[in-house]
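This document opens with one chain alone, in structure tokens, the form predicted alone.
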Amino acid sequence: MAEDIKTDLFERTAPDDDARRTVDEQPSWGGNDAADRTVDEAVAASQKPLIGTQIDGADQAERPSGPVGLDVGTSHIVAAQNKLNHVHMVDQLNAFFTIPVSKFSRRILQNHDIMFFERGDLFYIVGYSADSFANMFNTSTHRPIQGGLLSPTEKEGLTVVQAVVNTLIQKPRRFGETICFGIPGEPVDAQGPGAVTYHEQVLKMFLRNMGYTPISINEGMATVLAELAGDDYTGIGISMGGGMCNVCLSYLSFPVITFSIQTAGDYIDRMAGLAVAEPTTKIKVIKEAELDLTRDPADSIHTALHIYYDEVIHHLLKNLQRVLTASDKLPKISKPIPMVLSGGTAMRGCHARVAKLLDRYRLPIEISEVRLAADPLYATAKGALIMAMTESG
């Protein structure tokens, strides 16, 4: 029926009388006060300041009393909730480290509020606690998500993701509360069609079992909702994380084209480390603490990081050009549109580098500017929260 047809995330002006459709085809252009209120609340939340907290073992996960936005990323998991005067973000490292089971170790872990669970003869230490243990043993953590998707090689990967999410949020106060989580677009450079389906459906089953009503949103589209309100949600949102770069071309809040590439921050770290014979963990620390892509590199490590950042950006833009040019879905847009970047890999001057290299590519849509999200690490969770608020009620 008409009330089931969604014409836009945020309602727009009704068509002229002479353009009316039949009753069954006619969308609902207004009159739903409850829907209007949820949209207004979502728009208002998008303008609130963000306050972020890193969870440690001493913190207690909340039982949400409203819609939730969730970013299940390769490197971090972030949960967003709408509060009175701000949007509250909590994040946790999406990683684990294993140690052999022993009664003595169990007591030590419990006494120090270390987050862990037990499987077989191993303790799985999760989150930032896992990073601390890995540093003590001079090794690296394991990740339940690789290349933006649940890892097929980590037997307890989903259990780890569940454990990490449970450090951020508990079951909702109201059964069936809406939770919106980010999912990647289909990769164009790696796994075949359908690679995202398993990832999405498994996460939905887990969140449903927690007592939520789960819906998914493309990560690039979440960036659009978080950052392009002033542009009528028209533009290109790109979420550049550890495992993937996710792209969405949105027109008036409709995700017209979405895709992903599985070369991103982790690839940069790994390849730069191989090039200069340094551990990936060391490269990652230097990248996050020192790298500025707007300045000339000062040594071999920075040179390698510049080289592989450029490779990822070229790969991203080349696929953007190819996908847009081949598409028959491109809307007719009368003016240039913005491109906004989010995610940890988009920081450190990356957006300026994208803007410079973009001149080498001929896109069928003109780009007005390339800008960085106001809160790059939280943009996906924020956009997911906006969608959850809009769809709740």
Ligand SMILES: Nc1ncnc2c1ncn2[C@@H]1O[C@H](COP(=O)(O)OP(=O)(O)O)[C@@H](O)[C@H]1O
Second form
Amino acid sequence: MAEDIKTDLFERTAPDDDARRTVDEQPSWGGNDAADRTVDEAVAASQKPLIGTQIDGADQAERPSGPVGLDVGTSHIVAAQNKLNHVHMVDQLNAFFTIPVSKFSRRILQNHDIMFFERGDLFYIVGYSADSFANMFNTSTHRPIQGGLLSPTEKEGLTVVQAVVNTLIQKPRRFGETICFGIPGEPVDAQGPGAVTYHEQVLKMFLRNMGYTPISINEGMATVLAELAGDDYTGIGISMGGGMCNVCLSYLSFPVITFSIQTAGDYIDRMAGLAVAEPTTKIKVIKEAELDLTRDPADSIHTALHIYYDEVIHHLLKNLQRVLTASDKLPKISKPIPMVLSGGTAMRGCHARVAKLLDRYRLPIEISEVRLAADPLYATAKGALIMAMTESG
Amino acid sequence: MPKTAVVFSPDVIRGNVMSRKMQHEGMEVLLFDRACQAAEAVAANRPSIFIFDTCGCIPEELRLLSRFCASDMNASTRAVVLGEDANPGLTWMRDREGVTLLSAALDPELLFSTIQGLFSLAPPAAPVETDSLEHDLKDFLRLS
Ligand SMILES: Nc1ncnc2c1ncn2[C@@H]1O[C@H](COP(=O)(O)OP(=O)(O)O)[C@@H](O)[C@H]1O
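What would the structure be for the form predicted in complex with the named molecule, rather than the form predicted alone?
Up next: the whole complex, starting with the chain shown before.
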């Protein structure tokens, strides 16, 4: 009838689940060796080097033989598995491109090992292949989850995400293997409540049908698990991706406060592009290859990128201040706590900029430092893997 | 040092935050979001500490707490109640032995140091006497 906290180091986000487990389980005072070992293994996995691979052809997906961590981002989907000496990451572009159905194009796609599916009178080319096709046609790919959340009104969304996930992992070797996937926090700046619930539940259904036991973790919390082992998992984790920034304040590995904003890297590209009248794709390439937010901007494109990066950071910090100040759940923490940033948008000196702009905001807790995750693009998947390993024991 | 605690909080987040702190300090914790189950666990397991968070409690739960502390609670268990002194539902516990009232603010560090304080007031345990005996002996032999 109770929860033995010792066996459950990393908490999931859904309060209902917590409450249910609180009352459904039998009391047990003692330590649980098996569970402790699982937690140890999960923590050990968090210290291993990450080796990443981009999937660029069909039929490369593995059948996992252990727990899996999955980051379903606006731009990329990343799967993580624990191997003997490293954590193995595979990533795929979360994008698609359509061409009309014809016998000729079908043969071309099949001959070139390109990942696609057919729906109506269109072929949907997914992943990095979609990018190559879009370049060939001098246009850009489409995103199945524009604002970071699957929505019932976007018909292709789930099908494309399923196809992309299928390029990374197949069904597990052991039926019922644990898979933990990242979910955003409730957005503070758009959509009604419940948007995350739909996103979470359809992904769960899909992964369950693949033969997994799916659990979810807030993306900010996953960043905490991946990066804050040395801080007793106490601090603020923020994943800054393409469509969203996800924030989680964790206290001793429990996600106390979570939220998200729907402005991130894509917004920076779009707004900077509009400002200097250049295509978004060009702005994105320059941003990813050249931008340095710690230096003064050299030209008008860099200036525009600085301006919109600052806008996103201010929006993030303003909402962090709002949410923390309004919360009645925030525990008093006497020691300053770290803030750790992950995701593509956190790169290029963004963490230094966040540290600088943070001075202008009075938060009810003190921040000791702002860090960049060791592997910003893989931190969410790694945190999800740690959670999956912990829960699968 | 207290070893075991039963925590009741109707709020999942507050309950987990308090439990995590105590577990982090080496205690075994059982967490409940229903008062009657928490009371049953206290009666059955005789923990060192029973933490009862009144924040968000309904009057029934406060009445259950008062009845439980008055009659069924084991003498070896100390209760720490989180709530406001002004709460009329908590007047019964002023001056009640074995029950400490702490502000309802979520301050896990203060909660833990209060618990430590309660136990440091307890009669000294055997190892402390051994230590002092050893200390006296060392003094006598001029070894320290
Ligand atoms: N090296 C880089 N420098 C700056 N921005 C980057 C870099 N790599 C990716 N990004 C940006 O990060 C965002 C995607 O980050 P990612 O962590 O993959 O997000 P998501 O979780 O949304 O898939 C995009 O806006 C992309 O332009």
